[in-house]
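Presented as structure tokens, the chain that follows is alone, the form predicted alone.
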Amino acid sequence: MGTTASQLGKDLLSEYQELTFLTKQEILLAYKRFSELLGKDEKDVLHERVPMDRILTLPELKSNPFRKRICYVFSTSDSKNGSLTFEDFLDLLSAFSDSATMEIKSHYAFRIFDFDDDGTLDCGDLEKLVNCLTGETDETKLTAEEMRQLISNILEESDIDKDGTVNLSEFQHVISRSPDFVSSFKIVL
């Protein structure tokens, strides 16, 4: 554990303490975790880039139905592909600890929720989100009366200025009421 602590540095060890949600311990277990991904050449742990496939491969989120969406949601590359330097799998984990904050916790749900990036949770968004908790496999699908009433119900119950759409404020407003979302918004390496 000492080799893991020397190679990342006490001040910034410290800093990513200061930064993030994450314990020491946490941040240690994530640089081993993520060290791991990188391949044979690659060993500048704080500059690499680890493709999305590879970080998919985390047991972690290996069955997590919104998977792609959450790498792509925190990498911060220009490319927009999904892959994740140190930093965005820190920030990730930190997002998806159990000391993050509801407020914290809703908007990454929320960005992971808005596939088409615009903003807002339209139909679109709604329909691929309910394809990803239902799986889209046949005896899973909803037909598409079924969809348009629970894109309805959803609708009814969080558009509050009745646009079409659910925004962050809406969204956190509906979150707010749901007292086991911040317990089951965790990521735990």
The other form holds:
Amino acid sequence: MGTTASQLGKDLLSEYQELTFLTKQEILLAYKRFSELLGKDEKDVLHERVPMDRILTLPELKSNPFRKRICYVFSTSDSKNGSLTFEDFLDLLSAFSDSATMEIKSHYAFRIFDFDDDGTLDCGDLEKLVNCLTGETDETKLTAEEMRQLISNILEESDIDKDGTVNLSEFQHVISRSPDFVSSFKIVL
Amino acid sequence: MEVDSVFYTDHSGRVNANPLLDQLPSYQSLLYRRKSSTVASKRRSSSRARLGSSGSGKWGVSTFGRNEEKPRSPVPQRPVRELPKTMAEKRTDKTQRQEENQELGRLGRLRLSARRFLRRLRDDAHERLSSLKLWRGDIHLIEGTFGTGILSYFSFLRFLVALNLFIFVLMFSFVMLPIIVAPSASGNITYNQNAGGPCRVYPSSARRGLVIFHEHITDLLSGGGFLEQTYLFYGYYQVDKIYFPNGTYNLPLAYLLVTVAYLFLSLIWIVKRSATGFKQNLVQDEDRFQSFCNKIFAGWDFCITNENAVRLKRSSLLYELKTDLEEERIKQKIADRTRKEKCRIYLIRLVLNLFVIAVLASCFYSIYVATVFSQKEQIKNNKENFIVDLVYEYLPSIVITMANFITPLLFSVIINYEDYSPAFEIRFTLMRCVFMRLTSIGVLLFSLWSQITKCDKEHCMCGYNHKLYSCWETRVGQEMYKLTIFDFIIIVAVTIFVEFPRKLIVNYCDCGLAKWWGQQEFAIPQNVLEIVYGQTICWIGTFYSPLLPAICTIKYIFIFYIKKVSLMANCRPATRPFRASSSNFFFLGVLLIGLALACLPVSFSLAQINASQACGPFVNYNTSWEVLPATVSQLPHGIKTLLFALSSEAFAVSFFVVTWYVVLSGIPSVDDNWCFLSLVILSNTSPPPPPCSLAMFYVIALAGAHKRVINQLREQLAMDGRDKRFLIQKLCQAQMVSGVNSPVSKSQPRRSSSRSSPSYHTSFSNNFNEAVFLAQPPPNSSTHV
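Now the other one: the form predicted together with its partner chain, given that the block above is the form predicted alone.
Shown next: the complete complex, the earlier chain at its head.
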């Protein structure tokens, strides 16, 4: 394993505490788990970029249907391959932590659900979202008729300007009145 | 696309990202609200929209909204970590802010660092507190395996453990501790004299001579024999006053006040805990207003880590969606019903409801008969047989448990014929079960009291039947104790003898019966009813048996581990999922009903039934409540008048009016919690009884929830107005431009169309050319920098 928690300097630790919603214990735990993901020759925990397939071996992400989207959204790599540095990882945990604000969570949730990255949730995005939730196989999907009914219900509830898509402000508006969101949008190591 | 859509779609039917929409004031204000530093955004606006990590400028600020907004004073800066940016960007923000802060005066910097220090302190305190929480690891594991619905049950259980521990500490420190420390603190205890009158005879119930072992067991299980004259029951506290060197400790008064206090503090704690979820649920529940959005956008528990659980969660979501879509279709069908069908349905419902009432009445009657029989047998004291004795002792508990087992099955069969919508069916059945469970305790108590106050002659000499019940409070305490023990035994027995064999049969036997029975489902409503039932017994019984909260705490701790093991080993989550938010509301709502139901018997027995004169602290008073007026009349005159003023009607009514006014006028600085608490306090001191205060609480919560919605709608309306003005402005500019350009309009279109993107047509672009959008240069919000 190599790296120990004490290698994360005190200044850096307090800076991370200020810039994220994580507590000191959580940051140290994240450091430990992230350093376990590194290979033997990768010593620099703070600056190394871990490819997506290794990130997805984490048990918290392994079974999550949105795991790939999460990696893409939080990745700062130029090639958009979903790889994460330690700071991206902290951003991820911060957005999913208990004390993150509703606004942060809804912002990132919107980006995760926006499968085609065009800034709005249109019918295609919503359909992919529902299939992610229920399962991809034929027997776990809704029928085409049910999908149509469901999407039209969603748009009726959330689309205020009636343009057939849900943009960020409409999404945040709907989420702010959703009682389950804060408790379900949570990942704790 | 719909008829009223304004935006042109490309050939694939999708509307492209629309920069005009990004310019609207409502959207801009949302972005602006997310930027905390005005200076930084101005600097950034000179270069084109800076990109976030996903590489698209949609998340950045468009420049024009900023310039069109009225200049406003700098928004108080939000902490950097609340901005949705990457770590690198947050760091640069922070350094920028620190540079700006250098320009502030010393006072400003001091204020900022103080604020930061306080925030750090608060975060540390939160972290410490949450690490102290009981069972964190276990609950995290359950959450990962089963999701937030079942998690809410276990955190509810944890809350009850804390509540019971708190009640016990209260009782112990004010009632038992003074008695225990009196000898060592050189206190002088005066006991209630046992002299005079037949009412004061209290035969000892301790067994004499050679005691057979199983009689000890009987005593332990029934609270009689050697347990009767111990700290466990009310009868032991025969202390009148304790004279310490510093002052006098009035134990009867303390006993009474602690009883009132624990009921009251339980109410406050539950109200506080339920304040948020309650309000949201009130607004949403009726209307199915946002249920689909809630299920889709907030439907996935990101905390689930178990592969199996993911599969189950997916299937339960699928089931839920299909059910809801079907319910929509059913609702449509119901709306289309003819009058004849409606009459038929109402008739059926009436008949079935009468049947349900008849079933309930027969259950209550059988509980009454069983209690009366059990009491008679106990008094006769014929020790026939160990087992038969126990059965007689526990007869009321057995009957209650059986009734509570059969009636839910009956209700779920009946509801099928009443033809309600599926969601309402579930709720209605649940309501009936709740009513059944909690009222059965009331019936038990009522039958006990009818026995206690029934004498041979018409009028009881001591106010109660002193021959049979020389110490009736201890007897009631014993019944509550037996109910608690039996409840616990049943939970353990069902887990061991029903759930484990069921799992073995289903897993290893391949017959049709096993397939039909299926694996055990963790039915949350039934489990919650069980523990609320236990808690109601505890609330009622604590007055008669001060050690009962401690017993309940230990009982709930055991139940936690038993249920956890049973869940992990045997169960699968219910097919019909129980949402975390609505479950919070349901749990605490049922608990409040239990509390209200517990207050009634306790207040009735405090105020109406004569306290027994042979035992207990209230020997020298007629009823238990009398000690309070007696003490108040001995207080100095000034304090007396103050107390009378506070409890007078005039004060209560005026306080009520003030609070109502504050709530309705929506003074924003007033915290909703404060409103609830103040209303609760005043309603409990003034004449309206507790159920009325619950109704008021409900109405206040509803008002608060509606107030929030009204504010949101108001903001939205204001935003819509501004959007309209902006669009009209644009239109006028477009008209002016096209008016100027019209002489050369014929030659312009081609060139201008090459400059603007082809998707920016409006439905009235037939009249104006693309120059509509060239009044200001289009923002590059859809291009990548």
